[in-house]
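Single chain ahead, by itself, as structure tokens, in the form predicted on its own.
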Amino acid sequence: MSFDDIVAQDIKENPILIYMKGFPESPMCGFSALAVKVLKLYDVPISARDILGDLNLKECVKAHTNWPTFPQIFIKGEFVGGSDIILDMHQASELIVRRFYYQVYLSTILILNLKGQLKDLLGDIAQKHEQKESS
């Protein structure tokens, strides 16, 4: 698999991806640390690749985005930019809107699941009640 293929696969498979110096748990530069800090405010899973360990990967990512600096952040397959842009988006509340829709989506799934469980539970009770009245 080529580095171009790796980058394309990373972007496709990870809703939030950071090519950064270090890892989210241990950033190796202030800009990478800032990007992780802002994204963690939204309590979303962050996927990352450390570009310090592989110069070929680093150069491939730069060529893919035509962006010279790191970190490089992708959200839902779209290149967003670096830490300064993600901070500006946060401060302008654009990310808050995206988080709201993500939470609505998760809440809808939870509600539908709970309704299904409640229906099953109430269905059992209704059947038992009908059986008692019949006897």
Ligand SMILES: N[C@@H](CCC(=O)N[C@@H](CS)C(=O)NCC(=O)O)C(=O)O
Given for the second form:
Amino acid sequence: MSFDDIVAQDIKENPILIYMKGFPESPMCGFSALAVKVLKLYDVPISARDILGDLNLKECVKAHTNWPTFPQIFIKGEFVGGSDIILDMHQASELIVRRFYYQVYLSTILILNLKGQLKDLLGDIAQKHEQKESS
Ligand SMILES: N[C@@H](CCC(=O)N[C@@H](CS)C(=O)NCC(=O)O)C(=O)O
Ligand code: FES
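I've shown you the form predicted on its own. Could you give me the structure of the form predicted together with the named molecule?
After this comes the whole thing, all chains and molecules, with the earlier chain placed first.
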């Protein structure tokens, strides 16, 4: 099996694959460690290959993606990028989630406020209605 075949098979068979320095449990570089840390936040199975021990594999991966550095992350067969890109993607998704909760919070305040106003308004009518009935 050529190294090209190994890379092609790796990418095909593993939904999340990192070519990295070291292994997920023992990264040998801060950039690789960061990529693993971000992916671990999503509770997904992470497959990895250590490129430090195999220069041929390393060169083959670089040629395959035309990307000069490691880590290199593949998700569902697609090359995504390195640690900067995966961190940016994570932070962007965090921002969307935070904005969503903020919107829900604002909407809840608004609904409670309207409900309070309606209660005051109707309460007044109900009181007058009661007074009329008793007189
Ligand atoms: N900004 C890069 C950082 C990765 C990086 O600069 N990696 C370097 C140092 S570990 C690298 O792989 N250099 C090429 C090499 O060691 O062969 C990213 O987003 O992944
Ligand atoms: S091995 Fe030195 S920065 Fe990655």
